[in-house]
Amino acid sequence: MKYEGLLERINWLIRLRWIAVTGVILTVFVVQKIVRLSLPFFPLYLISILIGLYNLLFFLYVRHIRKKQLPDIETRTNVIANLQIALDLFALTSLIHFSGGIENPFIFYFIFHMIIASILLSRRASFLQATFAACFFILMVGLEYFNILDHYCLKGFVVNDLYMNKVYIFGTSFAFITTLYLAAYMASSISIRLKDREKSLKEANLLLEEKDRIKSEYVLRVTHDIKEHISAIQSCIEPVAEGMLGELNSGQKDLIRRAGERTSKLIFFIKALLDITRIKLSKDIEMKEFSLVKTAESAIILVDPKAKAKGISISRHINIGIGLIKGAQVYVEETIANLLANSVKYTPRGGKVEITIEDKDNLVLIQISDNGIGIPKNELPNIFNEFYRATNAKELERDGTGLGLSMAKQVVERHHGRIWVDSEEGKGSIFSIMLPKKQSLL
């Protein structure tokens, strides 16, 4: 929605204003205690406090309208944006008045507000804010010049009372006001181009997502049909291989065995392709609380027979104090089991595989390490891409889907987590997963 981007920028301005209030108070304190200029410091501190108070009100109000999702939220958001800038301009004018007026070089801080206005508002609104700034400035200078307002001279900083010098007033005012409008024009032009660019990129991204969805649905349908046909072929091969239709000679047995092995591998590949496609297409994954410790133990049990067959003992360092986490238990267990199986597969006989699970406050860190073949450094950026397999992995074992790590990445990201790998060819790999304990569903 349009107002969401504006709300984010308003929140950014609110955060920026807290920094500004702190900076003003510190500056006034330094001028009072160290520089020792003769200025009315009480009004300066009071204005800073008032800025902080209305900033707090804006913060609470923005949070309120976002939480309640009011029907006229877009109108309210625009009003808030315009009101904030106008109040800031008035507050800055007041600060400038009590600290030297036109003699104060900080008058050009108005330019920052013009840039901010151009980012937050439309071009028309940013020019309106530039007009407000010019009016506030001219009003302050005029009232001081005609002694309607007291002028607080920056004694020790300027030699003469420049606020009474008509040439200085005219020259500075002309430079100041033209700079305001130029800043508003240039910043709004850049902002408009960036917003247009952002809009076109969003539209392109949505189009790509839609095309990817259509592609995934097509893959899902076709793959499901292929799986049914391959399963039918396998169901025909099995009784022949078991001799239920008569004895086979050695040549026939070898052909049937090879056909059965190929069919099994093809079904495994199709299942992996179906799984990753379903994850990509599913908008919702059912999230429930479950024990990560028990899930990890179940994954280890699944992989343990293959590990023992290669003389590999899976060591574990699991913090049993980790409580329940929220997620899709089946997917998390499958991901851990897949990473453990990969470590076992690509670790030499008698090697080491280790799983570590640590508590990190609101997060859990799962690490699976081995001293296997590792991954070439130049191939690490591609390791989580679909159908990608490292060159040394393909040399060690020709068969493989190249979908396991991609599926792990999909699962982790759907859990709002992060997965990465540290590896050195010939020395082993460490796959790390960081998952939040509590999370909202995408």
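Keep in mind that this is a model prediction, so the values were computed, not measured. The term rigid core refers to the most C-alpha atoms you can superpose between the two forms while keeping them within 1.5 Å. Positions refer to the first chain, counted from 1. First, how it differs from the form predicted in complex with its partner chain.
A rotation of 13 degrees carries the smaller rigid part relative to the larger between the two forms, according to C-alpha superpositions.
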Given for the second form:
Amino acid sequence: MKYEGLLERINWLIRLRWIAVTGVILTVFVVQKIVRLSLPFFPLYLISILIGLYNLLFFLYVRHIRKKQLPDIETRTNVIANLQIALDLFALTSLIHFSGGIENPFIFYFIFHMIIASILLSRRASFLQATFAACFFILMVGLEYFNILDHYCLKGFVVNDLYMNKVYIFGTSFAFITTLYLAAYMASSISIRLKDREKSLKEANLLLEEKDRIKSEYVLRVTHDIKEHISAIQSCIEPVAEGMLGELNSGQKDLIRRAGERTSKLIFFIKALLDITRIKLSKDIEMKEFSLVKTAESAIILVDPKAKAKGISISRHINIGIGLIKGAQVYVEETIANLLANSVKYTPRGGKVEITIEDKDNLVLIQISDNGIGIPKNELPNIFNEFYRATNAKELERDGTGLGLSMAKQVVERHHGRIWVDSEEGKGSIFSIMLPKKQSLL
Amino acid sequence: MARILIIDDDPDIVEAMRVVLESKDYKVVSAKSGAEGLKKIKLEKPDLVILDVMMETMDKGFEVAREIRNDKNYKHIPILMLTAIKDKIGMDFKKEAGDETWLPVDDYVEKPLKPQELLEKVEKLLKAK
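Just the form predicted alone so far, so send over the form predicted in complex with its partner chain.
Following is the full complex, with the preceding chain placed first.
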């Protein structure tokens, strides 16, 4: 959405203006108390306060339209962007008028407004703002020159009454106005180039996403076809292996067993591949309320036999006070079971595996830790990548899809959560998942 | 011995199942499509139907199951659904009648076939009947 970027920049300008207001008040204070120039300080403070006030109004208004998401939000955003800059120009002109007019060296601060306008607005609008600035400036200088407005001389800063000096006025005005337009031109050139770059990067990114989707669809179709065949193969092997067509001799038995094991592995791999491809391709996954505690329990039950077989006990520190959370229960259960199974797989006999679930206000923290083989430090950034397996994991276990952790990452990210790992090779790993309790809070 | 009708368009799966079921002396008949299956139900009067979810279309199996359930002569026949790898995720087999996604089956087994699991489920359903 185009206006989102503009709103972002407007917020940046609002933050900048808070700093500017503070700066103005401090400068006026220093001039009053330390430099001791005689100036009309009351209007100077008053203008500063007014700037602060309209900044507050803009702040509240931006928050309001962001929340409401009104249909005409784009127009509104454009209007406030233009209005803000025009108001700023007027405020700066007034400040300068009460502090020496053309004699005040701060007139060049108008350049900042030109730069800001060029970043926020189109080139045409920023030239329009430059024209506004020039008009305000000429108006101020002219009205002071013809004594229609009072001139507040910066006595002690400039020698003579420069504001009556025609050569000075023309020279300064010329330099000033050309500076305004040049600043607007240069800043908008840079800004346009950056915006174009941003646009083409975005387009390239979209193209990549589309390519990735096509790849996933291809993978899904191929896996589907393979799965039908492998399923039939396995279905035919099993009855033979179990001697339903008569006892096999030991050689037959051995080969059939090998074939059966290989198809089982292939089926396991196909399941993982189907899972991850489906979740990647699905636009929405169905979210319902479910009990995280019960889900964690059933995940533990799934993994428990394998753990027991290795003499590993899974200890639990589960805050049973956690109520229902919203999400895709099947996926969350699979993810927890997956991480637990990983821990069991890569922890030596008699090791420790632990699951902790903590309540963190709007979030839940699920941690699965072990004192297993850990992950080499230089491989940590890769372990959530598809098909990646750590070198020490491959040494220990020849079989593995390399898809478990990337699936976990997909699931967690679809829940707007975060998954990360802390690990030290030879000491163990801690996998952490942070999930929001209610998806709607985001 | 109980008569079992297998409705599945994959002949290899049908043969594998036949071997498993015949090892326990069940009488096995088969049909290659949903339409043929519905005909055979009338012809063979099976004690149990094993039904593949995915035949000519994605959910032809459900259609057939609903048709069996809506026929007062056959609605008592237990149905064992056969699902493909990973297709059961998110399926709710116990929804109420009338619902679009109502799956009027008694139990399911996931492919690839595990002979013991198949035999146990078949036995259980026949006993419950």
